[in-house]
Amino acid sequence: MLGLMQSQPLLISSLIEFADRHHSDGEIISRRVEGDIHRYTWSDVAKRSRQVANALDGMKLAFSDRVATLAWNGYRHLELYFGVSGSGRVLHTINPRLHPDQVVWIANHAEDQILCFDMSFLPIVQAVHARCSTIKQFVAMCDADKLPADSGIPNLISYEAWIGKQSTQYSWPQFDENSASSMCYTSGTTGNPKAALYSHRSTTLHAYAAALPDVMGLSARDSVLPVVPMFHVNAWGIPYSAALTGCKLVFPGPAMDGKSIYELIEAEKVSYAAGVPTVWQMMLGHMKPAGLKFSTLKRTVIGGSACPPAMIHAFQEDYGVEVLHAWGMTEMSPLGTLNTLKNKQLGLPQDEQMKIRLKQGRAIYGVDMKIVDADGKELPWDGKTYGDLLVKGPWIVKEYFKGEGGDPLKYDEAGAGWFPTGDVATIDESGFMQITDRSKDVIKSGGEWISSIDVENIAMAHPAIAMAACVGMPHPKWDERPIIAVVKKPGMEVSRDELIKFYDGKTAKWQIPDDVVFVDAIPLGATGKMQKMKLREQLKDYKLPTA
């Protein structure tokens, strides 16, 4: 017997229609590439998203054709989120920090038909457009009078001219909720990038889950600043959850420096912000010397890479901002876990609570996870046993676009497919997961594992260190020993011996790095994560001390 409920597909168009109908006057604030502040409402987003859909229909794009973007976080990008996917096409957000050759490869592999780009990225488009074999139309995301006279790009049109004459009326099509909605390529640290292809169903379910009180806890009372880029994993799904809840959205545009981010938070009374540690490090570096405080910011979700404990302490103790540690992947849409305390933990001493908050958190509904040994046997949730982290759920990939890389899943005895994250983790008795390393970065010394993240976090707590990366180096007796590569803060000094001594009492002696290497910069990938592969290449001639 089936239930007697109405059957309506979970489509992205329903999110913007809901925002338009129930939160029409909710604000959307954007710092534009031009430098000014743009203001409008969810009702305006809905109207202009319908104009985008009409423009795509006018160009006779087929169902599931790909529309690419090279764009910052802003209102026009938001309109494409809903107009492209809502009309049945696939939004393909391209990371502008990738090498031009990778941009070309990705655009051709995705078979993009249209590319919409912010004027900041005109030089990239000028460099790659002739090699993008499937793109039929380039659209500059600017006013008609800002279009360059001689861009060198054939038939280039402005975004405003493209949608400006289109009707604001549009009937969103109804189709299978499992249809593709958007796609995002992995950063391609090994081989060519691979694309996660999201569906309307997976995206809508993710938006629901992300908004839950124990996850991001978004509401119509919030003013939300997503610093995490819309060109990477859909800004952690925040644009969709924002439409679902009707919260105010504040977009930073291209101004990602600490001063600009802080000023936007204060000017727009931001209560909730989301970003990677490197962004917050720049902002805190701007605030502390100037003696600045927050007047409205209450919560920030930090993910992308492990948040240093020193940063969590600074936010909470110096500025009264609750840090929500999060973890996920491109292949997971991206949220997998978020760290909020349980009722039984609220009465714990602050230092005990902090030990919990340093973990990546517990699985949100829709995600299941387990840790396994090298033979695939599930390991206990005791907070101590390390294992390879596997996940499954309705917004986690089952395979990559065009079957790249073959079947990525690992199957258990019951035949269920689990996605191998490439992370090594522990899970405690309360379900809180903690990433201890990437499987390719874990350091094996004398048969024991050393967490590079733990070694990095201690270095980051030193007042003179701006950034730290721990890697293993070959050792004749112990197989590998850790060293720490560090970048000093401007005007600050610390010696090798001083930093090594700083580890005393903070970790086991055998986990203390054997050496310190001072570098000008640690290589970062297109999403702001440290690229240890490149760091190892830089250190290929390094030899461990012989003492």
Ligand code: AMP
Contents of the next structure:
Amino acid sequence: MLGLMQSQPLLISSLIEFADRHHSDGEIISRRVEGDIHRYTWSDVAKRSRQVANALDGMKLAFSDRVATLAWNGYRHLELYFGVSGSGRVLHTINPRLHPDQVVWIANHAEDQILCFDMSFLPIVQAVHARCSTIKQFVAMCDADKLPADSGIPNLISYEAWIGKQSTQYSWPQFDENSASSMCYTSGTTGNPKAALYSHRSTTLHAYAAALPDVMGLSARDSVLPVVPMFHVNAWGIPYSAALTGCKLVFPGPAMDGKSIYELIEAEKVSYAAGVPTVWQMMLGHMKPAGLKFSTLKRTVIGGSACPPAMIHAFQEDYGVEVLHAWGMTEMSPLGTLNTLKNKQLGLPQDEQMKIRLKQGRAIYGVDMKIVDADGKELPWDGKTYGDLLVKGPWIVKEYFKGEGGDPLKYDEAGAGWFPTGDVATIDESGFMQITDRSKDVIKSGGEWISSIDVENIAMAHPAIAMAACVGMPHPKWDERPIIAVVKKPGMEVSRDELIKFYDGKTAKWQIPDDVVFVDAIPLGATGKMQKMKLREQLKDYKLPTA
Ligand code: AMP
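Could you switch over to the form predicted together with adenosine monophosphate, since the one displayed so far is the form predicted on its own?
The complete assembly is shown below, putting the previous chain first.
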């Protein structure tokens, strides 16, 4: 017997229609590429998304055709999120920090039909447009009078001219909720990039779950600043959850430096922010010397790479901001776990609570996870045993776009397919997961594993260290020994021996790095993550003093 409830497909258009009807005057604030602050409402987003949809219909774009963006977090990008997907096309957010050759490869692989870009990225588009064989129309996301006359890009139009002539009325089409809605290529370190292809169903379910109080906990009372880019896994789904909750959204545009972000938080009374650790590192680096404090910021989600405990302490103790440590992947839309304490843990002493908060958190309903050994056997949840982390759920990929890389899943005895995350983790009795490492970054010393994240976290707690990356170096006796590459904070000093001594009592002796290498910068990838492969290349002539 079937239930007798209405069946309505979960479509992205329903999110913007809801925001329009119930939060029409909710504010959307954007710092624009031009430098000024743009203000409008959810009602305006809805109107202009409908204009985008009409523009795409006018160009006869087919269902599921791809529309690409090279854009910062801003209001026009938000309109494309809803207008492109809502009308049945697929939004392909391209990471502008990729090498132009990779942009070409990705745009051709996705068979993008249109590319909308912020004017900051005009040089990239000028460099690549002739090689993007499927793109029929380039759209500069600017006012009509700002369109460069001599861009060299054939038939270039401005976004405002493109949508400006369209009707603000549109009847969103209804279709199968499993239809593709958006796509994002992973920053994969080997081989060609592979794309996660999200669906309306996966995106809407993810938006629901993300808004739960123990997940992102977004609400209509919040003023939310997603620093995490809209070109990186849909800004962790915040644009969708924002429409669902009607929160105020504050977009930083291209100004991602600590000072600009801090000023925006204060000016727009931001209560909630989200971003990767490197961004917050810059902001705290700006605030501390100037003695600045937050007047409204209450919570921040930090993820994308391990949040150093020193940062969680600083936010909480120096600034009264609660850090929600989160973990996820492009392949997971991206949310997998988020760290909020359970009722039974609230009575624990502060230091015990802090130990839990440092972990990557517990699974959200919609994500099932387990750790397994090399034979695929499930390992215990004791907080000590570590293994390969596998996940499954309705917003996790089952395969990559165009079947790239074959079937990525691992199947259990019951035939259920699990996605191997490539992360190594422990899970404790209460279900809190802690990432030990990327499986390829784990250091194997004398048959024991050393977590590079643990080694980095200790260095990051030293007041003179701005950034730290731990890698294994070949050793004749121990196979590998850890070394730590560090960037010093400007004007601060620490010697090799002082830093090594700093590890005393903080970790087991054999886990203390054998050496310190001072570097000007740690190579960062397109999504702000440390690129250890590049670092290892840079250190290829390095010789361990202990070897
Ligand atoms: P991406 O798909 O580019 O977002 O990268 C996903 C990977 O980032 C994960 O598989 C983890 O290795 C890493 N990652 C994400 N969040 C965290 C976190 N909170 N702690 C440690 N690693 C993380």
